[in-house]
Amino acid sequence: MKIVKLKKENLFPFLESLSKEADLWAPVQKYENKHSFQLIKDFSQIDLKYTRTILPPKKLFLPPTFNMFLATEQGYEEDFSHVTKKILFGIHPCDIHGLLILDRFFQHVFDDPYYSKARQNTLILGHSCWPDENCMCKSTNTHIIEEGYDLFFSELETAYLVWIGSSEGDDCIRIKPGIFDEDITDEDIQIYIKWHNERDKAFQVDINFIAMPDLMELKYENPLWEKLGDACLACGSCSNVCPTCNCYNVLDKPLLNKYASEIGRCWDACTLESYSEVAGGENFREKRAQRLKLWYTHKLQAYISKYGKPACVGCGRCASTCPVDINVQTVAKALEGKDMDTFWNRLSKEVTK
């Protein structure tokens, strides 16, 4: 793997050259401490000091709602209008791991063309990050990345060390000749090592994910799930912000004036009451506790047995989003037998008084 150096003042000129034939998406501050990946028209909008975006980058590959095809009496016509040439810049290691999990899911047995075509048309330009109190990616070993990107930018004091991860990435650094330097000094290496060590020490959360599959099995009937279910709002926010959640629903929108239907697709969530409801009104997971247990079984157990890693990449979005403190961190600690100072735990103690 080749590594080159880029001076910070050359970053925007490089991105400008790169984005002449593709849409550049990067993190932008929407309001105080809240960021999102946005289409960039003004490079000054880009905020590389962000920790996490509100929605994960999966929104660029499978939007919350989009049309899959037009169905008529004669057949159907696929709609790939959501697929455009994109450059995704500033994505952190945990979110790249999230895309790698989606790659396996949507391309493992049956290829999902709506995901695959968007993935193939997107350059991934990763960027280093610094953890806050909700980051769990060191516990999932997703705080570092070795694949899944075209270029990866590690920020030093006055420059970037840039890892080239694909032939497309190698082509990118040649678009604007002379701004990338192959001469990496010992001083650059020492600065990088120091930063790497300090970043590792900055993580505040430690979760034993190795034990989670067994704990999920041993505590499958534990009263913990009822406590969580009593507090859960069933809003689906945890699923919407999770980089690896992939459930969706299919919508039939008749176009009466055309004797046709648009067959749409939208995000769905197994934590919603309607998710497990079938014809006739039967609901296999009517209780919130049952739906939460399904979600956490998926994150902490089932994916490990199928793909060898949890479906949690430690991004901390669930921890920073759920208004009643139900997230991977608090649930994992509760499964370990720790008494958590959370809303759902305090609520349970109030009810039993």
Contents of the next structure:
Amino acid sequence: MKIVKLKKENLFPFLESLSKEADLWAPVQKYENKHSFQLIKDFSQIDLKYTRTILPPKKLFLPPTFNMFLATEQGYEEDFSHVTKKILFGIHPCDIHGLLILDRFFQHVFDDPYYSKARQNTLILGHSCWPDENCMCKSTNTHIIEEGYDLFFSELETAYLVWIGSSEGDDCIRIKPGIFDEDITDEDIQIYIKWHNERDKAFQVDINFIAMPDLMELKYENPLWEKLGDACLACGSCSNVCPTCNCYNVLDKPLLNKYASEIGRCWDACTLESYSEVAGGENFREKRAQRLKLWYTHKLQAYISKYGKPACVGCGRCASTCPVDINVQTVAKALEGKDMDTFWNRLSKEVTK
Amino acid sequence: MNGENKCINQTNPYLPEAARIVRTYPLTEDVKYFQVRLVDMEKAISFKYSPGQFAMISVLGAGEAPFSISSTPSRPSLLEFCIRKAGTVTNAIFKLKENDHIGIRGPYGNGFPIESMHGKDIIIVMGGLGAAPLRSVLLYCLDNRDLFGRVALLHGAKRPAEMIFREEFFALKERKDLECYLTVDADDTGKWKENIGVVTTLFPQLKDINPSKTFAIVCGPPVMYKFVLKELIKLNIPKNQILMTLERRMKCGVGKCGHCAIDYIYTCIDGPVFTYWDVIHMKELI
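Could you drop in the structure for the form predicted in complex with the partner chain? We only have the form predicted alone so far.
Time for the whole complex; same chain goes first.
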């Protein structure tokens, strides 16, 4: 792989010349310590010191709601208005892994044109990161990234090492000739190795994901699911913030001014009560425990069994979002039979409140 | 299984095709028969499906839902559905008349493993609306009678008036190449001359089953499976030759929306036809 160097002061000028070709999206601070990928008009808004955004980058490819087509008496008109040329800058390795999982999912057997077209029109410019107490990406082996980006910026002290991951990425660095330096010194490499080693030591969470499919099978009837189900609020937040949750609902929205409907799509969550309900009232997953079990089957079991890695990319969003602390870390620990007394006590207090 | 994209719209699997209702009439109080044809004649003729597959039907302004195809691919270009009035979409479908338009996309799902059933004896057990998907495989077997061994049909309904395709099944009783047994849970007419009792009371009529060369196909209300499966196991039919087709909520039909997920598979692409072994292996199927 080709690697070049970019001085830090040249980053914004580089992005500026790129953003003439497409909309630039990057992390900005939206609320106190809460970040979000936003359309950038003013480069000073970009905040690269973020850990995770509130919503994962899936929102740029399949927005929370969008229209698929217009249905009329005469026929159907496809609507791809959510597809625009975009540059996504500052995305971390875990989220790039999340997109790779969505790629596999949305392009398997039937290709989802709404996802694929948006994906083809977006440049992925990744950025290195530093873990906090909720980051699990070292356990999911998604703390480093070797594919799925056009450019990846590893931050050193005064410069970036820029990894070129695609032909389009190579085109990008040619837009502003002269600012990328092909000469990487031994000193740069030493700084990079030191940073890498220190970052490896900074991870605080260690989960054995490879053991999870077996534990899910063995503990399928375990009372821990009922306890979790009792505390779960069935709010669906974990699915909204998960970079690999892909479930959606389809909406038929009749227009008022003519006999036609906009057929739209909106994010759904398997933890919501109506998720598995069919016409006539039969609900295949009436209990919260059953629905939580499905969520965790998908994150901790299904994908590992199929592809050898979990569908969790360790971003920690569920951990920083769930109001009652049901997340991949706590569920994995419970499955491993670790001492969870304080967690269960807090959950049961929530339930009796 | 889980194979290739054969649906009519190759570039956008979510886009329906306009179809015209050719015929419709009530089958019971709350179940109606619909015969439809794709408006684009070339597409109507090239719509290829196998028994056990389903299609998504949409009504402008009401939404979309999955329905199993009740017709057989051996009689091409017309599609038949039998639909129970149960929710928003079916309520809207019930209001439609002949020559009205609906949207159709598909076919979806794995369907029955017809080729591995060739040369085998077939037992079809249907209860209530379970006749809707199984009528397809039944008619397919009858249209290709030489390809199969014995064919036996066990059909149960709650009351005579609730037996869908009643006339059709009674006509089948005349055929010499089909064992056709009908039953109702209770007769409120006093005119029912067939068996009375749940569908499992028909099993003693099945004589000299050769289990290793028999495929059993089951579809009916959730409560029926447990009892019918017990009978089939008693007959020593191998668990992977007992087939059933399942219902789930579906919004896409192409394995994306997630609603029909069971364990790590999707009913819409890996099903809706499963074997009894799948049921044991995969929890929460039935």
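Residue numbers count along the first chain shown, from 1. So that the term is clear: the rigid core is the largest set of C-alpha atoms that superpose within 1.5 Å between two forms. Note that the structure is a prediction, hence the values are computed from the model and not measured.
Superposed on the rigid core, does the Cα of residue 25 end up 2 angstroms or more away between these two forms? Comparing the forms between these two forms, which are aligned on their rigid core, residue 25 does not shift its C-alpha by 2 Å or more.
Rigid core superposition, residue 14 Cα moves 2 angstroms or more between these two forms: No: residue 14 shifts by under 2 Å between these two forms.
After the core is overlaid between these two forms, has the C-alpha of residue 342 moved by 2 angstroms or more? Yes, the C-alpha position differs by at least 2 Å between these two forms.
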